[in-house]
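What follows is a single chain, given as structure tokens, in the form predicted alone.
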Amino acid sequence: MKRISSVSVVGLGYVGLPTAVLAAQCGYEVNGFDIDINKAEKIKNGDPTIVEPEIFQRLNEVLLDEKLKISSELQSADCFLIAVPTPLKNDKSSDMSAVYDAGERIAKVLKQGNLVILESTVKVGTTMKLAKILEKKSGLKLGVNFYVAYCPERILPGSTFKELIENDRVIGATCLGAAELVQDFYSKFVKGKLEFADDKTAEMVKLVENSSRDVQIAFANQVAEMSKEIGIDPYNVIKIANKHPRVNILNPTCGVGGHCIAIDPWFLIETFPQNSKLLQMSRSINNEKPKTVISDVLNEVEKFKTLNNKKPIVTAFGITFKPDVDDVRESPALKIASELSKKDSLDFYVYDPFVDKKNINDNNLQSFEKLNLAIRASDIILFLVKHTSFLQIKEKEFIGKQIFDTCGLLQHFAQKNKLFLQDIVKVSLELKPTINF
């Protein structure tokens, strides 16, 4: 069987571009293609269009060496790798149109012996449907003249290259020939184990992985609401509960975001409506969380106005979907900030060191540019994302502030100073309402 030497990557986003760059660095001749002409042109000129450690230097190295070329048309290759968006429609059903469009494009240049790898998150059955499109449009025979496999990405934004190299991968092959070619392709740059399965199993594995996290977060958020009802700290409850040798509860959040955990359960709900009741409930709990945070903040705003006869300055710290990244896709923190910014009862600002000014302006938000200024100017502080830089805040700066902690940040200070929470609560009770979790 012919070995792979050239690769065409379809979709140059958070997954496709780093994969294309890494493949080029490992010796493959790589062509990158994206239907967004402006994005492709920027990448061609050395602008990765995404923020990710190492991406700028790695990209420009392979462009300079001409190991990676960006084309306005899809180029023929030994292997085609599809990493296109698979968003949800308004009714929460999945939109696989970009995958099938990629298949239509690939079919026009597909040749004898080629391999097609799908990495996008998809609903069960999509890989085989893609294979049938390729077969019909190209006139070639699946498993005889060309090969198809499903290999979902397993990356964490902020450490993409490390995870591309070190993480285990599941290979959903449609036949033995596909499995052999996929192993040949990934073995050049993946140090993790390659787990082989059929295409439907691999599709299911990807969806189950992220859906399990959604369920776990939903449980943590339920713990937070129960704890709030009786006036105790949920993060402390969970920290102590996790000392049990067989308990590992996640921390509550202000909701669930990103393109995986908040999206993937809907693919299973769509396919298995009668056997996904737990997933449906978890989605409901996590989707309601931002609304709960907004309601709690507005209640404290009214109390502040009554006590001080003026509108408070409220600042949300962090608007990305997870700590220490610039990614705001499906971010519950951004949803909370957007809603609070529309309220006339408060003066609302955000502070996020990872989100550029343009992105903040595009979302019609006012912002502070310096952390210390944001803390000092605020009457009510709303911690939505646990960025590492927030851990550098001096404890004394919290005195006299109304604090909402939706990400467990205050536990960091409590661990350093066991009296911290009691001291802050005491001062807050004297000057303003108490801390909220």
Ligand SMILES: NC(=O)c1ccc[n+]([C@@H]2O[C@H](COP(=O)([O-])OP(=O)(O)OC[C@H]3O[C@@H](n4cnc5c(N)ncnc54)[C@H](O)[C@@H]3O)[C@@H](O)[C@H]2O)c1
Given for the second form:
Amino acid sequence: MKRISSVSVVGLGYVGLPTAVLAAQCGYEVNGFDIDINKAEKIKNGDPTIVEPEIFQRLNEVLLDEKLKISSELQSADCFLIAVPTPLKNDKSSDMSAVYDAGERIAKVLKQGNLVILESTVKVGTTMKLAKILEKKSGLKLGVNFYVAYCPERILPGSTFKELIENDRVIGATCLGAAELVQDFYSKFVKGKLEFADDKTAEMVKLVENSSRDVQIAFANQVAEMSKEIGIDPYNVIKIANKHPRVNILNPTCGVGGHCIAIDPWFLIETFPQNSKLLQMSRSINNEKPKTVISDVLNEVEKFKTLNNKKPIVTAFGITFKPDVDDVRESPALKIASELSKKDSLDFYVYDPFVDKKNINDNNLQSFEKLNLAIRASDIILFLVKHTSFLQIKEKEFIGKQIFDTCGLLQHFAQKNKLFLQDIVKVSLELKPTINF
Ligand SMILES: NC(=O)c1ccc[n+]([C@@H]2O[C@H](COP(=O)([O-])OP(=O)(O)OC[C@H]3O[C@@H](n4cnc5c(N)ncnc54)[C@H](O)[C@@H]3O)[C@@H](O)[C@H]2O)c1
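Pass me the form predicted in complex with the ligand as well; I've looked at the form predicted alone already.
Every chain and every other molecule in the complex is listed next, the one we just looked at coming first.
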């Protein structure tokens, strides 16, 4: 069997670009193609267009060495790797059109012996549908003239390169030939184990992984709501419950966002409407969470106004969908910030060291540029995302502030200094505002 030496990557986003760069660094001749011409042009000129540790330096190295080239047309190669978006439509049904469009483009340059790897997260059955498109449009035969495999990506944005190398992967091969070629391809840069399965199983594995996290977060969010009802700290409940050797509850959040956990369960719900009741309920609980946070914050705002006879300055710390990334796609924190910014009863600001000013302006939000200034100016501090830099805040800066914590940040300070929370409560009680968890 011919070994793979050249790769064409279709879709140069959070998954496709780092994979293209790493493959180029590991010796493949890589060509990158993206339907977004402006983005492709920027990448060609050394701007990765995404925030990810190491990406800038690594990209510029492979561009300089000409191991990675960016083209305006998809180039022929031994292996094609598809990493295009797979979003939801407004009615929550899946949109796999970019995968099929990629298939049509690949079919035009597909040759004998080629391997096509689909890495996008997809609805069950998409890999086989892609394979059929490739067969029909190229005239070549699957498993005889070309090979297809589904290899979903498990990376964590923020640690992409480490995870691309170290994570175990599931390989959904459509035939033995595909499995052999895929092993050959990934073995150059993946140190994790490759687990082989059929294409449907691998599709299901990816969706089940993210759906299980959605269900677990929904449970944590219910613990938070129950704890709130009786005035206790849910993070403390969970921390202590997790001392049980067989319990591992996740932390409550202000909602579930991003382009994986909030989306992937819908692919299963679409395919299995009768057997996905738990997933449907979890989606609904996690979707409701931003609304609950907004309503709780507005209650605190009213209390503040009554006590202080003025509007509070409320600042949301963090608007991304998860800590330490710049990505605001499907971010519940951004949803909360956008809604609060429209209210007349408060002066609302955001502070997020990862999100650039343009993005903040595009979302019609006012922001503070500096952490210290944001804290000093705020009456109510609303922690929405647990960015690591927020852990550096000096405890004394909180004194006299009302803190509304939706991401368990105060637990960190409580653990660091056991007395601190009590101190805050004391200060808060003197000043009358409350701490909210
Ligand atoms: N980002 C992650 O952390 C992550 C993790 C695991 C899985 N995934 C999955 O990987 C896939 C890609 O995600 P992403 O975050 O890289 O998306 P992204 O939006 O960052 O990048 C996708 C790129 O594909 C391009 N594109 C769209 N249609 C195209 C087409 N027909 N031909 C060529 N290029 C096209 C877009 O312009 C964009 O640059 C999705 O299915 C996602 O669910 C993402």
